[in-house]
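Given next, in structure tokens, is a single chain: the form predicted alone.
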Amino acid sequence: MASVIQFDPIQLPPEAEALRVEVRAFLKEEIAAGTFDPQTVPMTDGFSREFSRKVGAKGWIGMTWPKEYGGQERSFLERYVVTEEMRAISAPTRAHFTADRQSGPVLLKYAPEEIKRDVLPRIVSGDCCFCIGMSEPDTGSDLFAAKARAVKVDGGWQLNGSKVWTTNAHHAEYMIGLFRTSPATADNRRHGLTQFLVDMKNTDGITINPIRFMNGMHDFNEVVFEDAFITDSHLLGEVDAAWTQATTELAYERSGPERFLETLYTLVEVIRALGDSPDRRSAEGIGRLVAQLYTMRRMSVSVNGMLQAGKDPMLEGSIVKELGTNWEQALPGHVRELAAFIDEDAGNRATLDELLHHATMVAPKLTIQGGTTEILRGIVARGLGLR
């Protein structure tokens, strides 16, 4: 059955506002205290135990999430301003941001209570690292054809398989990974998935394979389970129908702003390096951009208050993806034609190359993570009916 793709005309409240200048400040004194650098944190793998420590004490972990569990029971566009200004600057939020954005609610509708009572707390305080098991080596994006099983043993469950583009697993105290427990049926390729928690450090049986990009950097990773005994406690939710809990996690995960602002540093950059008064070339070219970019935040934020309001935006979720991955992945290249006419000798494009160098080797995983463009491409196909 098709469904109608809608964005709703959502504009950010007074709260999230007023919030915003709270982040600012905040972010400002970090970088005076030396804690982060914007012109070096996008060459790094942006990853800060302490930094997260500090975002968690200021209450902007879960904040979303009930107060019991240590969340601060603010809305989703509250939470999407503090992501925004999170990442427009570069600050180091990889230790926490997978838990923060899509993990912890998973827990929150399918964890057992104990499970809940333990975890959320510590993802709320910045001390507890996520990474997600959903692709695998020989199926990518498509998780219907996920093969990682996990079979009921006495008092817990056998892990064995392995997943892949799993970023931050070598630093993660949990997976919540995807796993086969049944076939699929005929008419149903959505049935026989189940989710776990897994815990990543204290599970034998799990092997963290680095995947690294073509810098040399280290964030993706491949998981190998052999035999990884867990516990009936950490199953999630219902057994064999995992797949909507699965895709409710993705609207979460494709919508937020991360999702075209990871190559922002080198716009940034280049509009730095032009100055106050740069050629009408230069001003045009660097005004398309930051149209686009408009337009896509507001496609963003319009799911994120869909979310707000209780909808389950997938297909919304998966345009902003989508689009937001080409554009990012785009970026470099179109700054790097914006600082063609910059002196080569000027000593105020030094720092631009780096970051173009660095962005230009990176872009290439961006349509991997969160979902790869083909897949995104057939999940909104499928929802206007078109396949």
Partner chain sequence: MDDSDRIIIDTTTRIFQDLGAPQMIVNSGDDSWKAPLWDTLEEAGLTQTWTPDDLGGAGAGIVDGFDVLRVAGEYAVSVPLAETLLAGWLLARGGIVVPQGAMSIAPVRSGDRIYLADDGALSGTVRKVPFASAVDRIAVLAHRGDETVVALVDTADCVITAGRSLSGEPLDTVCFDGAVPESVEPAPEGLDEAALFQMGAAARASQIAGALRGILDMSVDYAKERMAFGKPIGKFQAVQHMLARLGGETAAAIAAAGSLADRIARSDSFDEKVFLEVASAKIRAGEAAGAGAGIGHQVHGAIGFTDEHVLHRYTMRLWSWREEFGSESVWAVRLGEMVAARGADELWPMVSAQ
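Right, the form predicted alone is done; let's see the coordinates for the form predicted together with the partner chain.
Lone chain follows.
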């Protein structure tokens, strides 16, 4: 039934708001100290071990995880606040973000104890970057057609094949990769894939080749495996059953603040450039975008609040990602229109132009990475009972 769509009006708890104050103070200090510059980070890959270690020292990486693995056992809403504050000011979180958001939780759930004890605390301290090895040259959206394979050998597994578009592979200590361990079966084409933890720094037979973005940036890579050997303890979960290991984690992954804040800096700069008493056209433009942003965020907070409350807002999470990524993608285009008549001499015009050019060039990826809009719409349609 379609009318299951529900968005509880979540209020962030006092401890989350208290944390926000702390996070803002920290970010302000780091900006003042020159650790990062909010107006230039968006144009870099946002990778800073120095910054990630500082965030780790604050206890803000893996903060929802059990204390025995270095976590703080804090709520998902507290994590939400930390994440959104960092995103909103373009803090360079790349060195820890993937691990914090998805790899750590996968390990918590599926890795053997010795791996958890070894790796999780290093993520928490900001020393451990992760990459995701899912896409291949011939399989993107159709993930379950993956061909890169893992073959059981004495004491472990041997990996062969290649992954592409692997963000952070050139920085990462580890990959969580999807490998074929059996052929698909006639009645289940998703059968036969297995998740593995791959040590990217200490494994022979792995080659990382940079693939440049259209604007010249180096962000993702091709990763080639040639008889790379990993030990048995690096198997995550069940053999052949990776497809069952997608859980509510996915809803967190879909509905986070990073799903709509990616180009926020363009809105901030155009508001700056338009000044404190914009003409009516500009005021209307700003007003609409702020209303959309405000609603997006309320939706995202709501999904996270419902998750924290033990509900299962899968449909709502997918909707938030679909709407959010399309919104952040369209934002530079709207900002461009608002900027059309801004005086060339306006104080921050040069900064605005530079950021806007950058945002325009990266916007196309926002509805491709992490699952395309079309795939998400299919998921939403299924949630509505159409598939």
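Positions refer to the first chain, counted from 1. By rigid core we mean the largest C-alpha set that fits within 1.5 Å across both forms. Since the model is a prediction, treat every value here as computed from it, not as a measurement.
Once both forms are fitted on their rigid core, the CA atom of Met314 lies 2 Å or more apart between the two forms. A displacement of 2 angstroms or greater separates the C-alpha positions of Ile10 between the two forms, with the rigid core held in common.
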